[in-house]
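There is one chain below, alone, in structure tokens, taken in the form predicted on its own.
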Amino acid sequence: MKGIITLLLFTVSMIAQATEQAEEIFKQLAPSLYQIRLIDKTSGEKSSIGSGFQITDDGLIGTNYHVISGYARHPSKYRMEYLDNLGNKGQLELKSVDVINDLALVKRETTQPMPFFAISDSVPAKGEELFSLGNPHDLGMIVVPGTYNGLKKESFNDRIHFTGSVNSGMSGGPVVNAKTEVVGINVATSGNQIGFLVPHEKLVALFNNYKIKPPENIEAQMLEQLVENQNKLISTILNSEWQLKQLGQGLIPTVDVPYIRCWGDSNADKTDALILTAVANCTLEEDTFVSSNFFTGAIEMDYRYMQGKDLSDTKFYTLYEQQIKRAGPGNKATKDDVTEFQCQHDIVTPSHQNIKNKAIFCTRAYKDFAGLYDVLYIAGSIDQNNRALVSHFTIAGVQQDTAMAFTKKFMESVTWK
């Protein structure tokens, strides 16, 4: 019993001295926080909130690209300010993005030099404690202790994860160390404690290149992200393995990526199913944030074996045909970001593949960012009387040579065992 209280008294002590260094950060560093608010120019309301962090004496802010992408994707329609600890307002103006690690750079007017927050110059030590700062459901500025738990290994673009509550509004708000060093920047959270956040870095590397370079056009700007990270990743993926695996009777690829996660189901358990039915369903768990209604990069690979329960063979191929016409995009766009789907259809034998499929090959062109496209690939094999393998792709924001090799690649990886 003794030992019990000895170990609550000891965790409250705990709990205490964390709640008090965490006030005495928040104390040191409220000068330099920022709300940061989207405001619909003709309605004079608040569209959307987060968080900033002044990173230069000069009025140079760090937040997230979702933060304030509705202004980057249409200045005309909204405004920028800023609201500070002692509830002062100014005006922002945008000054670089990056797109695909959700990070940007705002600068509101200075008159003097004024207080900012020093970036670190190393990676916290895993299960070190950290201190994330914003403002949640605009309640104001708060602290929230957390630990650092190194990076998220299912992530092709770094994020790391943190274990604190990172709530609704902290978006674009710095995470520190003791020392009151940036080491993240809050990004998204999962609940239950979950949360990831930007790398430190990746905003080092933003506030350099533009101290190298500003852009000149950020539309421009996101174009050339978009084309650097998606041409990385596919390249990645087609110089990676494909190892094939069983599916019913078919053989399926499967990429030994770590950020490209399998998951598969049946009805084998249900006996009266007119066709036996087995699914594999690969993704890319992560994808790009352009605007509320428009995501980019998304990569998914489906599979499907169907294999008919003494069916006719008409019966049998009304039935599949109903499964192929389930096929969509991978990816949310609306009519003002993309083109419709253009489509070819055709009948296929892969090189030294033994399957014949009849084959569908549809893109969709990006309106505001050339020469980048969605991909929606599906093909159902038409050699068999009473089985069935379909195979589907989607990939999102590609160059049209690197949609034909990994359409290439994926139409040569599928066939019978």
Given for the second form:
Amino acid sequence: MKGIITLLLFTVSMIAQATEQAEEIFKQLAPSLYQIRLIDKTSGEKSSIGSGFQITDDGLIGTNYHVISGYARHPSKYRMEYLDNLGNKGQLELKSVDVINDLALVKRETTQPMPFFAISDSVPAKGEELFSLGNPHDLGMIVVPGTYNGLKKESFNDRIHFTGSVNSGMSGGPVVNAKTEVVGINVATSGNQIGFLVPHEKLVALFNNYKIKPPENIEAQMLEQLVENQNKLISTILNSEWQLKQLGQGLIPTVDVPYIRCWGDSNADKTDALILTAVANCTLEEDTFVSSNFFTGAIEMDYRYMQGKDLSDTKFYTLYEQQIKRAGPGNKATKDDVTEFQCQHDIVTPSHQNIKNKAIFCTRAYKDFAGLYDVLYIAGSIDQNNRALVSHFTIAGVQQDTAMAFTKKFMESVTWK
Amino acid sequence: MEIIIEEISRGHKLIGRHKFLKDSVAIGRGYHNDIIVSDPHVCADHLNINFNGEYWTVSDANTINGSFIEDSKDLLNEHRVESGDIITLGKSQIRILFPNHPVEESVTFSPFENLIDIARNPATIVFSVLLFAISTGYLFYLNNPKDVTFTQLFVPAIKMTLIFGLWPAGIALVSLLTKHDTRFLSQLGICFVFFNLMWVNDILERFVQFNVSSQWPFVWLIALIPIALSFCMFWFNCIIGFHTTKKRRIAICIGLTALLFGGSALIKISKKPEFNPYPRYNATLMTPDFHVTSSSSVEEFVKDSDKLFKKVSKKAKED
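Now show me the form predicted in complex with its partner chain; what you just gave was the form predicted on its own.
So here's everything in the complex, that chain up top.
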């Protein structure tokens, strides 16, 4: 009993200590912490809010790209404002973005040197206590304590896994260690107590590039980043080992990289189904936010094996056709972002493979980012009477050469066992 | 002298025809007349037609509503009649003809009459209607992802056949209403022959779409076949149901075909969203036996895609 009481007392004091520490941190850093808001010029009301933090004494502020994406995409529609801890408002200017890592640099006017956040030069230790600062739900600045859990394993672009309640309005806020140095930037949440942060090195890189040469045109800068990221991703995938896995009687390629994860399912338990179906789906579990209705950078590969049970070939093929009729893009985009798809189809037999496919390939072009395309491919085997293998992929935001190199490798990999 | 008087409707359709072998004919609502017209706007003694030894004249009998040469406003008085004159009395019309009035040339039997005779043969009708019903049922069977019983197929097949049977029935009804021969069986036979040809065309279309690549430039030709088939069906419908001139028949058929295909195209266009985020492609699949063309290599397929990229890039620049 005595032991339990001691333990309880110990825990209480730990919590009290943490709260005290948090309060201290908040007081010290509050003047350098801002609420960033986009104001719709026509209605005069704010259309989105997020957090930001000052990183130089002359008013440069770091935040998330997605907080200010409305302004970056439609500068004439919005204006950007900051709100400091004393309730002062002022205009902001967009200086630079990193659309891949969801970062942006904005700048306020300053009359004299101001306090700012120091950026850490080391990576936190696993389990280290961190404090996330921000402005969730427009309630005013708050501090959320949490723990550093290392980098998320399955992501192509590094994200810190943070155990703590990162809410949507805290986006763009800094995460600091006990020494009040910034180690990450709030970016996303994945439900209870799981948050994701952009590592501080990404902000340092963006800042250094900005110091060397500020971008002349934000759209051109974004295009360059999207192209570079997608080229890096696809070339890594093309150079990784493609393992052939068995799906029914078919062989399908899966890429051996941690950030592309595969899931499977089948209807083997449904005895009354006319067609036995097994599906495998591999996706890149991250995409790039461009605007609230436009995402890019997604990759998915989808396979389906079908085998008819006591039904005529004609009926099997009729039902099978319905399965490949309605393929859709893997990313969200609107009329302002992309053209409509254009498609081609043909019957293709890859050399060295014993499969004959009806192959369909579609593409659409980005309107603001010339040279980038969304591509979609779907093929169904047409050489077996009551068996079929469907192979399908989509890639968002890719250049033609890269897309076709991937298509070629993909088409040559799918085959019968 | 001999004279022929036709009672005609406002649309110049024949209602009754009378031939007289005397020099004077009286027309009116009264029962003493040679031609009794029951139109209330016609007077008891309305019109007299007389032969004066040289020619026929027509005189109005000072009636309330008068008598006129078709659309003219001049009251008839001792008017010299020409063969073919149409006279309006009250709200009725008559046409006066002399025995030597020229007639149109005899119409030869349409060379298609033989075909129509085959189509209207009860055995042919039973065969084509059955074939249509079975095809419809089979299609329901193919597209149903679950096991289906015969009754489940029977009902939609019958329903579909009855719906398609409405067209020949409708045409026959219009023939009846326009005082032509009804010839329902001929219409039914011909229509179902064409409906079955449409099924055949469907298979042909799928076969072509399955075999040729999207690079093949003549795919649109396939789309013309159903248009041609419909035109031919309407043409037969007209031949069977109505006596019209060739020009008029062709105009009617073009109109109906345009209405059918133009109308469905219009509906499609009106339903088309401003921006379609989904790709539209041809995914026709048939069993391996139907593949007869050679297949392309991956390299060729990849090379072909160049055109698509060029096309969408151009579109993106235009917008």
